[in-house]
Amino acid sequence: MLRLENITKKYGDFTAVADIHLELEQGVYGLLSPNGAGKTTLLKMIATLMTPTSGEIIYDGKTIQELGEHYRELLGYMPQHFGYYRDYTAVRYLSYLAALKGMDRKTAASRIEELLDMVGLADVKRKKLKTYSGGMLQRVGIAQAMLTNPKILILDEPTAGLDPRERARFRELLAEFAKDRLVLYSTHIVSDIENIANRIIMLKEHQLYCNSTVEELCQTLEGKIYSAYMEEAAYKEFAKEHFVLSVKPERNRVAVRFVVEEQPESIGEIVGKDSKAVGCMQEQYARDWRLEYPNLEDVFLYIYREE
């Protein structure tokens, strides 16, 4: 177990992260929010890169200053921009990452295949690194954070710059490897993490906001979230008075998911009792007018609504 206590980062007035505490095991941690709110701080305290105002991170029963080069053994981390040498291919880069993580040739060779494999990039692995794409460079980071099997594995943004099937590969992959390791995935892009993640982590005015279940989050938008058509003039004036999560022109109406905190009594209360698109949209409201079960991205831009 990883256990956070009352971890706070401060640099001179301004407060980075406050009084977090966390108790993280084997699984998935998909910590979510928007950029700026303290996710890249907190990891890299776990990771030690940085040390706590205050606080202390435990693994084990034992800080990790006291455990010291023994807690760094267990990690595995892709910061947000790693280093990489653009002369070197992806197989010489690694080879000197396992070099100085302390692999033996024979067991780093082939676990340099084995990654370079699961990772999609075993046909360019003779190619050197500033030949690459973004998302294969990505690709690279994801390998060189897995390359000493790690029991913790930590990431930073790890699918920024990857395609729609880079990461559903990248998704398959991590699934897999998270069945016996403790993995911290720190993002701001909701599909990513929605279907792997045993738990989300959410800090909210870098603060711990919450520690769920993508069910039990969901569940607190249950019976709120609604869909409709409506026709684009409607739709001006019912934005005004509701919390519109999406909208989607439809040839000449809009598709539009929102809140409804309180299950309205009428059609005129959904679209404003003064409005003049009450009467016009009668008759579409019987029949548009959706109860939507809840997904992550509609607790998502519900919480961070004021941001």
Contents of the next structure:
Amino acid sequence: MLRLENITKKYGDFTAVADIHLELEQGVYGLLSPNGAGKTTLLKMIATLMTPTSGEIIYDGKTIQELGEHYRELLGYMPQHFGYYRDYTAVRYLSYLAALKGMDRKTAASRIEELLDMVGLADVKRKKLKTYSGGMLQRVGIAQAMLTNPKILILDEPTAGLDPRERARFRELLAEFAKDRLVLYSTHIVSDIENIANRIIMLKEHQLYCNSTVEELCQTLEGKIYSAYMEEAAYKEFAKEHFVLSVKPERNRVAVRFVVEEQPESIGEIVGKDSKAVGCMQEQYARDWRLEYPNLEDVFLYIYREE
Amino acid sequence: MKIEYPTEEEINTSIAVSIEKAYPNREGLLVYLGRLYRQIGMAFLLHGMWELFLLVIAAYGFGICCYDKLSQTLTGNSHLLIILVSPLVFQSILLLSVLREQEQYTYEVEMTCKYTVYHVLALRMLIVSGFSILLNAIFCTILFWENGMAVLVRMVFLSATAVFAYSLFYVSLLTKSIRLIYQVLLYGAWLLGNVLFRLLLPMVYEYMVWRLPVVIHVFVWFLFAGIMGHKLSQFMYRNCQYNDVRV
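Since the one above is the form predicted on its own, can you give the form predicted together with the partner chain too?
Okay, now the whole complex, with that chain kicking things off.
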């Protein structure tokens, strides 16, 4: 459907995106990487907002330059920093964009009503955008991207500013919308995409690091993720030698989730008597040790541990 | 092996692309802009610009009311005023509209729509050109009515040519960048260029403005209008394809 052939974007000597080759079919693709890895640049090139320094983006066998407005007709885009006209109401703003998107007025009017209802803004649709909260504006942004029922939907950090309830609602909306469509969803909030993305694309050092399913990614860490309870002093020693994924203070101890590269033979190898931390450890904590099933956040933290 | 039959939408897109490749841009500029106008509508096209239009009309009204004083001050320089003012109307309206859009940072979404900022700007330019030419024609009629029809026609075409000449520079600039500062600099250069021309080569300037047959003024106007149409068309089609947003 959409093919990125060796896409590179340079700004002088700085390479923002290097030699990316991707083939994207229908489904939700989560674009995951820390800030500054090139996600937004890549999305902007797919959204026709930027020209690659080299390489081509091909949709159904034709470059998107060739397709021009026919390609943009298939596109829905929500930028990271969503601009809006402060004096417009949500209905007026969406009507304006519907006109630019080439929709006829009647279809646009009913679609706008439908979308505002879906994103929970039907009650405030006649209020000016300048009175909206950040989360409400974000929802207007989501609605505008979905206006034409686009074949390709590009979302750059769409849940920034949404509260957990709104994020859950958005995931629901997207899951429904994504049928028969290509959705590119950029974020650094792992939980946003863990359950809805068919594939995860990761960029590292401005290059494509992987394009895999959540399951495939989690498998790479299977048998390597453990958790244990330790005293704080013991944890400090422990953290120097192991890659810690998360720490949760609990009364007079901490719950630690960490990665062990080599499969340990026993708990003693990790947090027991052979460890440097042993002197600080109490026997009771060793009993709490257990092997964990890796999740996408573990994978994300592990892959980008040096950044 | 099962090959899926393309959807109706994919078939239509393919047909549209093939037709456009075989018969590129067959639709004339005015027809295209007319379609665009019907699609977008005046309200969205000039959104936030009504105040500016009213302001400009008020400024002209003020100028007309002060006609007596103006004609005394302008003795011998009225043509220069026309050449400087007519593009100023065009530039101020467009400049403030671009400023407004830049402030709101709406380009990113608008540039990914079927009709981009460039399409809208092209249509706006045409409408604002027409508006400033009309306003100048009224202004000239009031100012030069007593000087006879020949002077009046000369002045009207002079102001219209100035608008198109200026808009040619403007379109060329927009093809490179829509940064606000460049637009201000462009008008500064126009102002300075004309004043210097008037001061340094008064004879040539005088000849071009007053002595050239009116028919040449009319011809030049048509020539500029034609070039303007061509440039506008290039501007739209060039930028509607895969371009960096340069604000």
